[in-house]
Every structure is written in C-alpha cells, then in structure tokens.
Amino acid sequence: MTMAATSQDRPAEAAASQDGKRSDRTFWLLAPGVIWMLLFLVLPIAMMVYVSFWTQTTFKIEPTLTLKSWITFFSSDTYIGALWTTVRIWLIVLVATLVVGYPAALFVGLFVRNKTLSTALLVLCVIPFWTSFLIRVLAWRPMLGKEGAINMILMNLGIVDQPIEVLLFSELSVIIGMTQIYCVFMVGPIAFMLGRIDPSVLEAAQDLGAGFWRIFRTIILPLSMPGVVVGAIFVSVMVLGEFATAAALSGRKVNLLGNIIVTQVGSLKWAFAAVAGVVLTVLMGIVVAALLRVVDLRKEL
C-alpha cells in the first residue's frame, strides 16, 4: 500500500514542480513590462496628481498640500473654456476623419484586390509623415490664407467674390489642419480590417440578392468596426493631446487644454499645469474606455 501511494504521488509532484516553473517563467516574462509601466506611465501620472494639489504661489510652488489649484482651475472661465474646445474640436476632428478615412480605406481595403498596389497606396497615405510635424502644419497657411491656394481656386471658379477670411487663423483652420493631418491613423486600421474580410463572403451575399448597401450595412461595416474603434482611440488620444497645431493655424485664438498646460509650465506654474494634466488624462481615459465598449478588441483582432 506505501509503495502504491508513493507511485501515485509522484506525478502530482511533477505536476506541481512544473507549474511552480511554468508561473516563474511567466514572471519573469511580464516583468520588464510590468516595471518599465511602473517607471514611466503610473509613477509620471501619480506624481503629476501629487503636484496637482502643491500651493502654487507667483513666483514659487511648496511641496504644500491644498486645493487652491483644483478650484482656480474649475472656477476659471478661461480653463473650463479651454476644457470644452478641446472637447468640442475632438469631436469634430474625430467625425471628419471617420467621414473622410472611411471612404478611403474602403476602396484601398476592399475593392483593390491587388495587395501590392494596396500597400502601395496606403504607404502614399504616409508620406506626409516623412517631413517634420511642424511643416506638415505650418504648410497650411499659404493654402488657408487670403492670398492662398484655396481662395484664389474659388475666385477664379467665381463660386466666391471675395477672400475667405475664416479659412486662417480660426478653428476652422486648426479642424482642417488636424482632419488632414491625422486622417491617415484612422484609414489604416479601418483598411487593414476591411482587407480580412474573405470575397466569397460578400460575393455570397451579391447571389442572394442583397444590394450595396445592404451588404455594407450587415457585413462591410460590422466586420469594419473594431478597425474604426482602433483608429478613433489613435485619433483621439492625439487630438485631445494637441497644441502645436492650434498654436499654428488659430494664431493663438484657439486654446485647447495643451496650449494651457504648455503656457503654464513656461510660466513655471506646475501646480496649475498638473491640474490641467490630470483633467485632460482623466478625460483621455474616460474616451478610450467608452471607446473599447463598443467592440472586445481582444475578441475581435
């Protein structure tokens, strides 16, 4: 009977000292990902929440605990205006980029059927990237302006009589500026789903007797979504983030939550230029989270 238990307890043993080794190789595998997190994502954040709640005085900040920056901000018409035009032009640069970049990697995802020629196009949606951001942007303003490109085509066209003012230096222009710019982050992932869509699948449908517009509403655009949800997190993350740009194109009239964060650490007050961080991190989490529950990406890709 002892030497019957004996055998039968070795291979719960070797049971157990394999998945002993098998849970100290997965440490060691999530590990420097799980410390690089740490160190350069919770600990910035934590310590920039930290520093959000420091007495900010005019020429000095103290290590201080106290609210007086949180209320400033908040009770600030200046912060909270800048806090719904970031919103506001998200939301807008958002829409157009989908409106634009859907069509786009429609025909690039679907109905280019050489793969060749479909890199080929999507790398031309790249090549902006290829020269600074900056030029990318400040590129612009001889097309926006009075003078520019695009009110001399109207002009000649005699759809308008005079120069378009709006075009430049408004919010109108910091729209077009970021729809152009990051229209690109949301044509390739929507045009790399679209591309695993298998043909006979819609062919199928085409001998049912389903119509166009039939077959993009219950198969092309179900199936393209979870490349939408990806390309609108990539979009949003970048515009709800941005600066430059609206420092750019609105000629300093538009103020987003980065052209705040930017001024108040040029003008050494970190305690408000936390706030202002922690508000729009809190506001980028918020959008991304209700973005993933839309489609299990996990799931999905």
Contents of the next structure:
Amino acid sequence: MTMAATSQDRPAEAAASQDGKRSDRTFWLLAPGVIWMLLFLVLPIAMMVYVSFWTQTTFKIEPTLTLKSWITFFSSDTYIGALWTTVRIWLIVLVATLVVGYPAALFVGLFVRNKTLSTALLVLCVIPFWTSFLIRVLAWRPMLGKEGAINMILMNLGIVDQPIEVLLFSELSVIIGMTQIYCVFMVGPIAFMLGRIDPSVLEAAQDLGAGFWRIFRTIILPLSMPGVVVGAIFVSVMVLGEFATAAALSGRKVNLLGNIIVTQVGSLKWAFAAVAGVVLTVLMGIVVAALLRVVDLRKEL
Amino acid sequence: MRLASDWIGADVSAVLQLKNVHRSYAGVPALAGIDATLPNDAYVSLLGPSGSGKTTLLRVIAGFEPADGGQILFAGRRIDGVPPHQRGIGFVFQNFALFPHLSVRQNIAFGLESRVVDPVTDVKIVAGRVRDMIALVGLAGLEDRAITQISGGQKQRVALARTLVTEPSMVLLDEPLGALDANLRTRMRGELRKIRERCGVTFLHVTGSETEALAMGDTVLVLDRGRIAQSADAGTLYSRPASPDVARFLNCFNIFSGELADDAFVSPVGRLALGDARQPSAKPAYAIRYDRVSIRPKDAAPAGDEVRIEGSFVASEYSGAAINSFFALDDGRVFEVETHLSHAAPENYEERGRYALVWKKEDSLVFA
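Given the form predicted alone above, I would also like to look at the protein as it appears in the form predicted together with the partner chain.
Below, the chain from earlier opens the complete complex, with every other chain and molecule after it.
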C-alpha cells in the first residue's frame, strides 16, 4: 500500500518540479519586452515627470525643483484653452468616427457573410494608409479650400453663391480630417466583434418574433460593445496625442496639447513641454480607464 | 392503421401541410417536391442521410430560406412568404444559438418581451410564465446563471424553454441531441418526449440517426434526395421499409440486388426463396433483417421453409445486449448478422471459417 502510494507520488512530484522549471524558463520570454518597456517607456515617463519640476529660464534649464512651470500652465488661458480644445475635439471626433464607422462595420461584419469579401472590404478601408500621413492630411487642402473641389462643386450646382470659407483652416476641417483618418480604427474592431456573432443566434431571435430594431438593440449592440470600446480606445489615444492634422488643416487656429508640446520643444522650453506631456498622459490614462469600465474586456474577448 | 400520408388534403387535425415544396441552390435541387402532412399534437421525426435536404426543409418551414415553389400551410394558413418572426413556429438550433450575453432567465423571457406580434409588457406576467417554463424543463435554481456557466444538457433545456414559452403551435428541432454526449443524449430523448406531451404541440425532430428517429417519432418521415421516401409509424417503417434506399438508411437490412424470376429472387449469391412480403419498387431488391438470420455450421441442413447461403466469418462486434457478426459472401459483399445475447451465449466463430447463414423465407422482404 505504502509502496504503491510512494511509487505513484514520485512521477507526480517529478512532473511538478518539471512544471516549476518550465515556468521559470518561460518567464524569460518576457525579459526582452520588459527590458525594452523599462528603458524606453517607463524611464522616459519618469524623466518627463521629473523634468516638469525643473527650473526653466529663457535660455537654459536647471535641475532645481520648482512648481513654477505647473503654476504657469494652469494659470494661462492659452494652455487651459488648449486642454479644453483637445477634450472637445477628441469627443467630437470620437462620436463622428462611431457614427460613420458603426454602420460600415455593421455592413462589413454582419451583412457580408462571405469571409473573403468582408476581409477585402476591410482592406479597402485601410487603402488610404498606403500613402504617408502628411499627404493624406495635405490632400484635404485642395478639397476643402476656398477654391477647392467641394466649394467648386457646390457653386456649380448652384447650392451656394459664395464659397464656404469655414471648410478649411477651422476646427471643422480638423474634425473632418481626423474623422477620415481614424475612422478605420473604429470600423476594424467593431466589424471583428460583429463577425463573431453566430448567425443562428440572430435567426433564433427572429424566430422568437423580434423585429430588426429590437434584435439590434438587445442582441447585436451589446455583443459588439467590446469592439466599440477597443475602437474608442484606439481613436482616443491617437486623437488626444494629435498635432499634425491640427497644424496642417487649422492654419494654427486650433491648438491642441500636442501642438503646445511641439512649440515648446521647438523653443527649448523643456520643463513646459514636460508639464503639457504629463497633463496629456494623465488625461489619456483617465479616458482609457473610463472606457475599460464600460465593458469587461477580459470577460468578453 | 392511419398513416400521416393518408391525411393529404385540408384536414383539421393537420398542423402543417407541405405541397410540392421545391428549393434549389445554384440549380442543384435540395428539395425536389416535398409533400407531407404533420398531425397536430404528435412527435414527428424526420430521418435522412447527410445531404438529403433535411436542414434545408426545416429552414424553409421556419422561413429562414424561401421556397422556390410549392405551398406551405400552417394551421390552415399559407405561410410561404411570411417572415419568420410572424410565423409562430418555434425553432431549436443544433448549436442551441442561445444569447451569450443574457442569463438563463433573460434568454427565456426574450421571446415574450421582444416579439412584434402581441408582446407581453407586464413584467409580472413575463416573470410568471418564465418561472413556469423553467419548472417544466427542470432548470429551477439556474435562473440567474450566465449561459457560459451551464452544461450542454442545460443549454438544450434553455433553448427548448426559450422557444416553448412563446407558445408556438409547432416546434422544429434541428438535430437537437447532436451536440450532446451519448449518455445525455439517451436521457434527453425521454425528456423531450415528456416535455412535448405536457405542452401538446407538434415537434418535428430532424436527425441523421435511425435509432433516434425510431425511438422518438410517433410518425417517422424519411427524406431521400429531396423527397419524402416514406412516412409511417416506427414499427411499420422498421418492418416494411417502402424502398431499398429506405431499408439501407435504417441500417438493419442486408440488401441484395437482382431480379425476380417466378418463385425466387435471382441474386449474385444464388436463388433466394420468396416470402409473401412485397413492396412495389422500381429497383428490384431482396432484404433480410440482421436480427432474423441465424448462423449454423456449414453442414447443417436447412428446413423446408428456410433460405440458406454461405459465407466466411470476418469479425464480430460486441455491443452489450447484442453481438454483430460480419461474413464475407462469395461475391465479396459483407453480410451482417445481429444475435441477441438474451437468446444465446456468444459463440466463437473461426476466422475465415465457412458458415451457413439461414433465415425463414417469410422474414424476407422483396422489392419488385
């Protein structure tokens, strides 16, 4: 009896210790990633926080700790204004990408049941990304300008007498440009989640007597929410950190936090740029945390 | 005996009538003129090999796919062209198709709350009917579980309850036991029949398993190449299949092809004496059930009313109450014999040994 028990225990122990060794070894797979992230993400962020408390004079910066840069940031209308502009544009672009992207995703992910075709359609969405960011942004100028394509068409059709000037070098043009560029990041995750819905689940809902809107509200929308949240996180993080679209399409009328950072770094105001950087990072952290609250992604994916 | 096929015509006791229903995919016919009548308050099983069009037929009845031609009458009303949510026919999917983000209770309440026609808006009435249905299918205590937290058999019950709570006049079940393991499958057979009896609605149960079809159905419809090949009660179907093809699906007949000549059937293994049982059929064939054959030593003489052929033993398969022995006949075909062990202890046959395979000619069935 005892003999039998011990001889049975032994392979189990051996297996356990082997498992232990294996998990020790697999742990090393993380090492390159962890080292990379420590050196190039955690350390720079810590550095940024640290530098934001340094003393900035016109021509140089000294590692003497002070709150001066922070006080200046929060007492300046320009910077607080930039913060609110960033938040406003982020919210508008987020809603716009959702409004434009969700129906497209619904079509690609749910109504195109041929997998090859739906993949092809998603690839079509990505085609604008085959050109550089700058060209994509600048291409809006001949479209939206005072003598641009849209105004010419509207005037030739007799819909307007005067060219619409607000189309370019305004907040509107920034929103149009950003929505176009980031929409695909909303479409992708939503289409993916919709594509995972079992068609027979929708047939079952139909069979139980529900009409389309009811099925959409109670089945399709809840099942696609993880996609909406992931898409919203992509769009939010990218829009909040934006500066190029605003610079190219607003004629410097729209200043986002990103533009502030670029200007301050350009004039070697490192402490100031660091303050704006910390504010932006905290803002992104809050936004992502709030979005993750909407859906438990670990459960849904 | 009244068979379902006798009921063609407008009949009050019929819940569903199919008249010459057609459906083809890219020119390939899946349903080639289905005529069938399903009685009210009955368990009907629809048996067919894979590719016979049984799922297509179910989807056409439910309205998920249009019929190319023919009529579908449900409770006396034409429903071809009516969208699925207005048909009042329940559908239980093979993979259950439960709403993954809703609880057991919410899944069952969905139909009552969400239907376009006459939705139940009173929360108390919904709760009461859901509670009754949960009790009926035996899910008490699991109301608030998520769908991901229940077992396969419980999912099957939720799928059934979700459909039955809307009080359909008929429920279509697409291989409802296919996703369950063998043990549970046998148990759910009895459950399904009991639940149906309590509700008093017609169940149309699609299956590829002949044992399931025979065990479950008051009436069994056999579907073959897009047509109803036979419609009969289980006993009739098993003892008198309507065609050699139906006999083949039942998986319990040895079938010889050949020709009828006066007093005997001429087959590749010799002349076989005839009994009285005849079925009209375009293709002549001679069938003998696995369990009607006895295995004797090669030199034992047959009695006057017996048919005898010879074969060499290949292998046997033990399945608890019965043993199936396989013999190779002289033309190379395999002949199967089922011996019930309640009648005799299993004998050991010599491999490649020659044995006489003997049956009473009255037990044979001739298609001609």
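What you see is a predicted model, and the numbers here were worked out from it, not measured in a lab. Residue numbers count along the first chain shown, from 1. Throughout, rigid core stands for the largest set of C-alpha atoms superposing within 1.5 Å between the two forms.
> Do you see a C-alpha shift of 2 Å or more at Ile35 between the two forms, with the core held fixed?
It does shift by 2 Å or more.
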